[in-house]
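We begin with a single chain expressed as structure tokens, specifically the form predicted alone.
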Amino acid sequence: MAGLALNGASLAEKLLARGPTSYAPWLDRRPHLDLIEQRALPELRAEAWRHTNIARWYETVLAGTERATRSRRVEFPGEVEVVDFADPRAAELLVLRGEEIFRLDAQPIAALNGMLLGSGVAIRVPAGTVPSPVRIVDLPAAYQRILVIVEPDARVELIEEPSSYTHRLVEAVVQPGGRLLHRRLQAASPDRECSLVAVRVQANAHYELSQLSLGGDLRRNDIVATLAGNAANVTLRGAWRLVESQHLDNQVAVHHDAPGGTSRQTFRGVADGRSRAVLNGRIEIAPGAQQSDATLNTKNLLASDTAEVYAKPELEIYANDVKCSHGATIGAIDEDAVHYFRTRGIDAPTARSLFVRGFLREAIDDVETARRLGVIQ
């Protein structure tokens, strides 16, 4: 498949000829099939994909949807309900989700997930409970789906351990008064992968994302968070470190749809070698979402002359009683700071490592996990 020229139209034709998988037959795939049939899949020149060659990911899609492993590893406490998507009971949890959290026309490659889905789990955290963490270790397919329902006043931590996939869709609803801490751990990968995280946060509920990433041959993370209820709260933080020719593209959108919501976004990244890092962050304040308070801050380090970083914060505001701010910086390692370390007897490589660690620390809440993954040294 290497070097194959693909676009959304040619991929759509091939997938329609193949047809959907037989997994989770209760799942309504008509919207996904309709979108693919209309050939609304992204093309090379689509604005949202200007820094990531979607044709290379299409090559992976057509290469096959099976993985060597056949095991499903999900660790969860007894009070949490976990249902495989192959079980029709998962449909009941999808009803609890309510209307779709993301717009399929805005996230069209999610249609491929619906058509090629091979593994998925639906997770329900009962009202008022505070269980131990739920851990997604592995799911046995290239196309995966995770649905999380956090019922009122429940609190839970969801951990996505490093694993391989071609596309993963994570949907979460945090109901009134609930709290979800979502940790995503992305190890270095030779593969090409895309994922979508879509979250709806209801009144007085809180969603916190902590994403630690190393690069892949091609890695794309789309994150969509909607503050749907009064006084909802969203915190997004991410740290990444790229080397050699690794690629990481983060596309983040936070929608304030109700009054009194608070969102905080903090991202830090380091790009070395010939790697490429992308962060496009968007904040939208809907009409009527008065007294919203939103910030987005991203800082990036270029650790070599051949690395690339693209950072673009955006604000779209339709209410007049709000507090919003954004900022983006891209710079090189501070050689004065490195020199300061060296005057204290620290060798140059260690000095640079200490500087990078301190820089990334602003977006890391779990230093030990970041060190284990290799984001900091």
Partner chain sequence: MSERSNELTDLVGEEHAATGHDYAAGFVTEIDTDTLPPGLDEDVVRAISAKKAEPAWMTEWRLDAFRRWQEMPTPRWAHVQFPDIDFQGISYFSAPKGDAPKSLDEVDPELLRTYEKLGIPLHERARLAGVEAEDEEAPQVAVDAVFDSVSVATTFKERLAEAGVVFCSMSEAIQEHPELVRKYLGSVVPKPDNFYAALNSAVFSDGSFVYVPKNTRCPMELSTYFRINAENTGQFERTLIIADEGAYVSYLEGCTAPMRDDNQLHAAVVELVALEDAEIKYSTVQNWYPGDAEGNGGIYNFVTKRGTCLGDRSKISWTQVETGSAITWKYPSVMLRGADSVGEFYSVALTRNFQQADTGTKMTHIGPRTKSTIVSKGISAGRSQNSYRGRVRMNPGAKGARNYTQCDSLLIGDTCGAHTFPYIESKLSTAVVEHEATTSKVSDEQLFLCQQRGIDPEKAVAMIVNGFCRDVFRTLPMEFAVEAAKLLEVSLEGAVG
The other form holds:
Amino acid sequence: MAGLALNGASLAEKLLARGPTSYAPWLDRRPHLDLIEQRALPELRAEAWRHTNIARWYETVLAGTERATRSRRVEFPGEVEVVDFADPRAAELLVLRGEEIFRLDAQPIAALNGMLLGSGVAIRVPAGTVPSPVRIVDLPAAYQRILVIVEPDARVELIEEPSSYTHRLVEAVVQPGGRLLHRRLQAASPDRECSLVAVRVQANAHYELSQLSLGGDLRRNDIVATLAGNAANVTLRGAWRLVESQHLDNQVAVHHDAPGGTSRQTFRGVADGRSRAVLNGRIEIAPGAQQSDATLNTKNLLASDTAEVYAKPELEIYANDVKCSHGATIGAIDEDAVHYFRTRGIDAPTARSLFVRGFLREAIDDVETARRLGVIQ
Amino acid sequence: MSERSNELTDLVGEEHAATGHDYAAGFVTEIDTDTLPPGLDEDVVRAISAKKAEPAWMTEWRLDAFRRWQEMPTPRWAHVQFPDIDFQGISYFSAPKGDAPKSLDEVDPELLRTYEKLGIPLHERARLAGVEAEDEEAPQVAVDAVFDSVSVATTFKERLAEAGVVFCSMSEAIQEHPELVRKYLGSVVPKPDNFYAALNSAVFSDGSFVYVPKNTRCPMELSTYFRINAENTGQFERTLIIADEGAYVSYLEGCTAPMRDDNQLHAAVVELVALEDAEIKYSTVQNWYPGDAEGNGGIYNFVTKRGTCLGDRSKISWTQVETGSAITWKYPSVMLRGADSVGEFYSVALTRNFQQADTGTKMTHIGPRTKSTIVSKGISAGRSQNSYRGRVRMNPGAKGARNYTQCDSLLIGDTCGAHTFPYIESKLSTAVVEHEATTSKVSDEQLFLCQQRGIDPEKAVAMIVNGFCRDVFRTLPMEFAVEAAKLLEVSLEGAVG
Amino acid sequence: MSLLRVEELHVEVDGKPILAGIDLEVDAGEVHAVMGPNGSGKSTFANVLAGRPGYDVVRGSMRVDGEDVTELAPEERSLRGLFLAFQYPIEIPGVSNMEFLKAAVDAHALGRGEDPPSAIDFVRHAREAASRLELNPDFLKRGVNDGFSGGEKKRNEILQMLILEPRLAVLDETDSGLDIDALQVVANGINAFRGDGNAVVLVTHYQRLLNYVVPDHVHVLADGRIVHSGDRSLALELEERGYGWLGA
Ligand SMILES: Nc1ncnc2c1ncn2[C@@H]1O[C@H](COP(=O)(O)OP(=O)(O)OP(=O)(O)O)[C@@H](O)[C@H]1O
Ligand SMILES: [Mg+2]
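After the form predicted alone, can we look at the form predicted in complex with its partner chain?
Let's see the whole complex now, leading with the same chain.
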């Protein structure tokens, strides 16, 4: 494993020599550069990177071999305001976003996004509107940023279906009474890619994530959802199917910062071949966030003896009048069920794929898309 | 109804702990001691070894551990907070003055009184506290009493010897059974396993040693009672239990310390080895001094406990009831090597005031069809933090292995924290891992039902908490179960009543 | 002197008025039925009698045997002989029925200045009561209401009543969710309990139970007030005509 000695500190050194990009010059890159200068990029054995070798991603960043599409494909209806991140109007939208949605020191590799940003869009869904979906297919750079502001009582569906990136940052604020349905479609990829989704959900607002993933050479998704206002609601669904030596690492954190919030997390995954699937799902209830109701459920199928699954559901609770639970299982395809299918005349491979489909469906709300993407057959 | 929750907090949160009413074991024994001055270097390690007239191989073993320890950074990953420990400010050896007693008659009467007061009578007719004499059938319990750094008495040695069971202090085992000690010491918890295990390996002073020969069922419960008495002293005991093929032993451990304003370090290592068809049941009721209501003083309990199921069909079962210590940091674990071997972990951890507990287990499945069960019940009150941390790992050879984990937290009051950090790892398709965790509180409705039937709130809380822990208490030997339930009740006692 | 005397009882929850002046007198030896539409305040009244936290008594008083209990803690009211069978009995997992009952019986004995009964006497007594309600003795070993069916929970409430022998039993819809045979069993339990020294307040929606346990008085609660009282014929009339004619 040559070249894997590359760590956060040595990467920082080399990047600083290279300097930041000139895209969106209005963007204040100081915090990002500071973090990199302070050598705060994750080291190889950092707890959050136990099961993903970050050195492999650093290599890509450093080598400048990031793959990026040239094209820009963003589809949106007229009622929605969409501007390029380079546009000064994006700076105004960033002000509308309000305070930071995530802590940079907790998501240090997002600093590289800040430094190397090459393309992005800022989106505003005006108050009370219910436009048709916004689709973001491709952005023409390896480091991308998407900002979404859903104004009060607006409702929108955001679909991400990228073909390639090295780091993508998606930030969203769902203002009181608003609703954001966020679909992420992650096709199989030969690339090493990391993304961060950070969402703040205000009072009585809903955020719903539906993420369908095939594996990548290295695919890492950090998802941070904060229930910031009373009676906010977060639903996260993720389904994945990995083959060969694909790698998928989902790091999910749901923060209940205000009372009366509800969060539901459902993950289902299948790991075959020599693949590796990681899910770290954390629920954190802040002091005073009483009457929070939070659950996480993850189930994994290991379809081969050379695949690996790592699950780490966590609860961190600082309020007493709450309902929290999590469940996690790892197991094999239920051969009894397969046998049952066979006694009804269904051959074994079909039976297994039926079983897998049923298993994954618990985390899939759109079967058609899941089938098109190949998450289910 | 948050008023109600506050009332609950008052019940269990604000303690008269400061006055010590609820920590009966908080007294100090006045006794002449032979204590090394604070500080740690190779000479101190040599001095400890020399005091015990250890063979050269043992001295070298300790020095090797010491050198490794010096290279290791202090671990920071647990969900606990405390100021840096000054390892040079601790005394690493303290023992009652005089030659080691050869029989019970020679034990200093002051020491016998100390154990009497703690409910652990050392004369051989007696039984563990909590068991009334009326029950003639009550099992007898052999006790090894460890006072600060040394074992002061071991009871029932002759009767055990008749059955071929060795139950003695570690110091004695090094002299009398060097072949067993050399073979197994450090075989389960290697010297550099972790920071505190390395420290223990260098400076451990005493502890218990058990060997149960082939196809022998140990005729009585064995127990060790640990007592920290001296000020400014760390206790570093080392326990090694070996159950040979087809053997069975049940071992109980209890611990207390006086109330002092300074924190004291307890860094023990316990190693269990179960050969083919052997079974070891290890139960702990941990009641080290937890500190006062403001969070001053108390024991830092940083312990490494691990067992290995070496033989096929062997079984190791850990049960712990943790109510004491300012900080508890321990993960009694099982390496499941033998085919069809079984590991169990049952835990109740209660924290209140400013206590912090980060405890759980590691179940490592290596052999085929190995099975493990984890049941953890955490109760947090006051301003305490209570974390379950566990790891279940299915290695590639563990075909058909199974794990089931249930972690429940109960919160009392709204200023405490309850956390769950399970690591679940599997590398083979035929293994099944299931993990569940829930969080609840003593509900106002439950409390009202009890009150409506005439039961006062303090009793009601104790009863509900006891019910919550039932699945764990069930696994304790009878006399310990009674003691554990009582301990829990006392620990929950508050300003009311 | 009345066993229970409620005067001008006004109760609010979170500032919202629920009971708007209830007057009720119950003498030893009597059975009173309280009926009324959903949400009229019947359970509130029962809960306030038992001292449930969260309800503010803004005016009025409740006396048991002449003693004002309005400010007493729930357990103190219990020791004075007030018993509530809950409309929705709560579950306490892990705490066995037996253990729970023993704790309650002990508290009552100590409250009377007596020694608690021996474990053996207690178990015998509890088994007897259970068999009277046609409950399997294993029932006593299970967690309080844990996983009980709706009907079992209700029978468990009556079991507790029989064992604690209160002076005043307030039974909040204990007849709901019982099958026909169970209703008979519960009614027999209540009748066996009835005596000159005690009294029963039955909150119910149905005439059915009143065929077995014949009330001396029937009251209709509407909008937090007793709007009508009568003898047992009132219950029959309500069954036929509903509440509308009362202007409730
Ligand atoms: N804790 C509470 N918080 C808010 N409202 C309450 C509370 N308790 C009762 N109420 C309200 O008070 C009214 C009376 O409720 P109560 O339960 O006493 O009715 P009920 O007569 O027993 O009805 P049912 O026949 O359906 O059992 C209802 O409108 C109810 O919603
Ligand atoms: Mg009601």
